[in-house]
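One chain follows as structure tokens, the form predicted on its own.
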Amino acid sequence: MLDAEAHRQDIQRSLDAERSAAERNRMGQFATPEPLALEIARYARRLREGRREPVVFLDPAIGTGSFYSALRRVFPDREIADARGVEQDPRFVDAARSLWSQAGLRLIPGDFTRLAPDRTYNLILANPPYVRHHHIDGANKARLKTAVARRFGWAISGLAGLYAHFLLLADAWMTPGGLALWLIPSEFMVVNYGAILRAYLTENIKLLHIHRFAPDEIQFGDALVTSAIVAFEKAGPPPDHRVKFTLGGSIANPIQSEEIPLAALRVARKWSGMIGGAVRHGGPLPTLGDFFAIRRGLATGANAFFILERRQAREIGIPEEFLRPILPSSRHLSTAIIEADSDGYPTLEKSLAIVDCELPEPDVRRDHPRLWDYLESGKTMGIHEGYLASRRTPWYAQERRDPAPFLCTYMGRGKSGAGPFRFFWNRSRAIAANVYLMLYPRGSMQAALAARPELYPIVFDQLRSIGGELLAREGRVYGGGLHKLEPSELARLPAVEMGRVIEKALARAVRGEGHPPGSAEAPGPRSRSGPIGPA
């Protein structure tokens, strides 16, 4: 058997070399590494312990037969009653047939998503084609969506990759009580277009185990994708069913493990952060959105015109009353705590100010001629006709925003091993542009910080303790590794420990152990000068 596997790997390398990496990417042809196929087959045998019926095996994307090779090494011949593999690429059909036809494998040439089941199977091991939606032409995408709708009555997103269609359509090929282990991208756990797949796994079958490899545990040398193994049984879940979630290492020996109530998975919008306390007891748990109102920073529509160095604004003659401190982009912030000078501006080498005036034009022209001249220079550049400026009255008035004590970057790449996002404690009076997310304390958080101002650094440490990987998973990633995090995505992050901190602080305040609002040690009302958030 080892000689057959070595021969298979030689053929795999030869076939891979016939096409460029870009061609194989478009076709989703990423072969399962031999150690991983063997690991999955061994785990399948563990899941089948106590079952007396022989294996009826199917691989809907057989390739050169890495899973069938692993199956034969793990299961004795007497336990395999039938084995079939579907393959669309004629080259791989010929290769698999030459390798395994004498060893009991029957080849079914064709596109799995177009075929009707020839029989049902009690064991599926599969690594379906990882074809992204933009490589699926419109006609095929419509056909696949129709096939899923006919099977389940669901409208799957047009952004779903081919692997999602494979897994869903394979439902018709499974014997009741049969097992399936799928090696698929872990993105389905967090992206919106994975919602139908998550619904299937929680409503239609008995989900047993999801093992997610860590981001640095790349399973395919030619595909930079974080992978997951999804194991389930074609059966209804029992009452109070719990699903095993594991992270890192192997599926049999993971680094982290936790059992999650199926009821919690059903209501979770995304399955990020399921390990380490994000979901417990099946009930709703606190999120950052429970403690903070999270908003994007303000958009001026013309930063180069409205945002100036404070020194430059003074030279132009713009009155201080029409200037507000504003933070630069995060690359100009060397520390995570933004201190303030006596005017409330950040203590940075270059202080920035945003021009913000609500007076009507006649008043500006009469009372503030130098500001009027500057605004007129903007008109000659067409600033007032821009999308945002033309919708404001007057066009040079900015959106009303208070300074936020805590900030998070909106985009990032996570260079030098750091996470893609950074948190800041803003002790200045500076507002922020839309390259930041602004976190305003609300509810119990607002009450706790008012009663116990010494909580500011503790809350900040809690924010910074949120793992970069969790932030990245909740957000989205674009080509070139650019990560983006919307306010609603940040608000959904679990904040269990932060909830405990706030509960304790409020309890102490009730007992009279905290600083009451308005005391000397509590932060005073906001003004145009002086920092926010005590040290």
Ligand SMILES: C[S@@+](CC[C@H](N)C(=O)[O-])C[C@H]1O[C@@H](n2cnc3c(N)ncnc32)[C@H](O)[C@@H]1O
The other form holds:
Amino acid sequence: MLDAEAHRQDIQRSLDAERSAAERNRMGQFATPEPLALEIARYARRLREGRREPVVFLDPAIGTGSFYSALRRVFPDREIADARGVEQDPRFVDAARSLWSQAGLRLIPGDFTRLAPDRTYNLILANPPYVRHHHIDGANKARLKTAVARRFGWAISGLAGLYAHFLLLADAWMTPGGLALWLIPSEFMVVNYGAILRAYLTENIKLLHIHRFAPDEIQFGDALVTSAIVAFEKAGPPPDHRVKFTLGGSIANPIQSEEIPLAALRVARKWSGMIGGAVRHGGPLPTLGDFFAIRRGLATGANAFFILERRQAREIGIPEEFLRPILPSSRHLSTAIIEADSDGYPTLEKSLAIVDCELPEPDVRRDHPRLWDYLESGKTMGIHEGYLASRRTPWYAQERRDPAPFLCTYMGRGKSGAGPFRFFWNRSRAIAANVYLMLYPRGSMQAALAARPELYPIVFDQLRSIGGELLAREGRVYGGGLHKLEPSELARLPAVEMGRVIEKALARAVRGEGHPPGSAEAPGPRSRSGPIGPA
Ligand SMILES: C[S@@+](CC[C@H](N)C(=O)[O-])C[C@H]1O[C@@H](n2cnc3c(N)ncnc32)[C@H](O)[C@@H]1O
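Given the form predicted on its own above, I would also like to look at the protein as it appears in the form predicted together with the named molecule.
Expanding to the full complex; the earlier chain stays at the top.
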């Protein structure tokens, strides 16, 4: 049987190698490490003690079958009556079939969230796809929302990841009295969109145990998500029921353990005070402002004069040393990732440059006559007397801004589907005008990005997952539906999951571990001289 597991791991490795970490992130394809699958299967056996009916097993997202493999090692054959696995990706369907169909597993190819149960199951072991909401398209989101509403009568938030839908929809597949052990991101305990899961777990079933791994105990080296095992029975909870919350170590042998009355969980708005929750040290939840210094882009006072097409600036003869790349407004950015050319200018059809010189006027006049002529032309238009220019010395010097690796639009109108604000990952040397908010990594974020540059796409993903609704709620709305978001408003947004990502990255860096496999994409801004990331 060990051979079968070794074979499975070989196949898993080769299938994983076919996709980058970012693709696997999008498709929710991070397999459960073998020791963890085994730990969960063993714990399931312990929870089943005293039960006579044989196991009818379901894994709704089977992958190569790590849980089935573990199940077969933990339960004797005679205790397994039936076993099925659902899988959407044909590559994994084929792999699981070739590995396990002789050993009694039946494969159901397809999207679990679209299937009706063929029978009910008394044991679910699952590590559902952790696909973030912004990778679920609008039509699918609407379909999932309807499916959840139909079953429970609740409206699930549009920000919920696919794992939440899996867990809720699996309810229909469970035999009364059956057990389920779900390995899911622990964020559901504290984020707003986790409310529906918290309601399900306290109202609809008998929640037995939530085990959280400590942030520095990495379960998925490459997914960078803090996980929890949620164990429950499909049964009404008895009065005075208490739920076990544990943290660290293993589920069977945790480092800390506590029993919380179900009644307390029901009334807690978030499960952050519980052991294993986000607030282990009793501090407030982290916000974006803990990870980024957020500033508005610079105000020139006269964009039409100071910001030119680079080509035009060269024709005028303004020396390169007094030109810096600057981004156009977001309507001219068709992609969320801003790539750079070899000069660090964004690779856009129209490259813009801002005129920025701190030399006093006599020096410019003496050493840079073409720039002098241009500035003089500005004077004839009264640019130097403008509100901002007249308060600067010299009047043509710009505010200091370094390029920032992440940007958010400062204002926008909510279009259908998309929120009013957009995030960008700036891999160029371009700075930005005040139509953007600039996010400069600080503290632990700065350290984590420096130590593990492959975090850039993951952090960017986290930013984009904040969701228009939340951003719009935090910002202000003006007449005509114009939304604005001030730096302090963006800084206030909760960033619980981001905190965990960073904690784990730093823990790995401290242990001297390298970059995870599959993180080949070049991270960070490609800056020749900018301070914001690796070349
Ligand atoms: C997190 S992996 C877990 C795989 C395996 N159970 C394990 O623990 O190693 C999730 C699996 O679900 C599959 N998947 C993603 N979306 C799915 C869907 N809508 N229906 C069924 N399977 C899906 C992925 O292809 C992936 O194999």
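Numbering follows the first chain given and starts at 1. Think of the rigid core as the biggest set of C-alphas that the two forms share within 1.5 Å after superposition. These numbers come from a predicted model, not from an experiment.
Please determine whether the C-alpha atom of Glu454 is displaced by 2 Å or more between these two forms following superposition on the rigid core. The answer is yes; the displacement is at least 2 Å.
Large Cα move at Ala293 between these two forms, threshold 2 Å, rigid core: Where the cores coincide, Ala293 still shows a C-alpha shift between these two forms that is 2 Å or more.
Tell me, please, whether between these two forms the C-alpha of Pro360 is shifted by 2 Å or more, with the rigid core used for superposition. Comparing the forms between these two forms, which are aligned on their rigid core, Pro360 does shift its C-alpha by 2 Å or more.
Given the rigid core as reference frame, how large is the C-alpha shift of Ser390 between these two forms? Answer in angstrom. Taking the core as reference, the C-alpha of Ser390 is shifted 20.9 Å.
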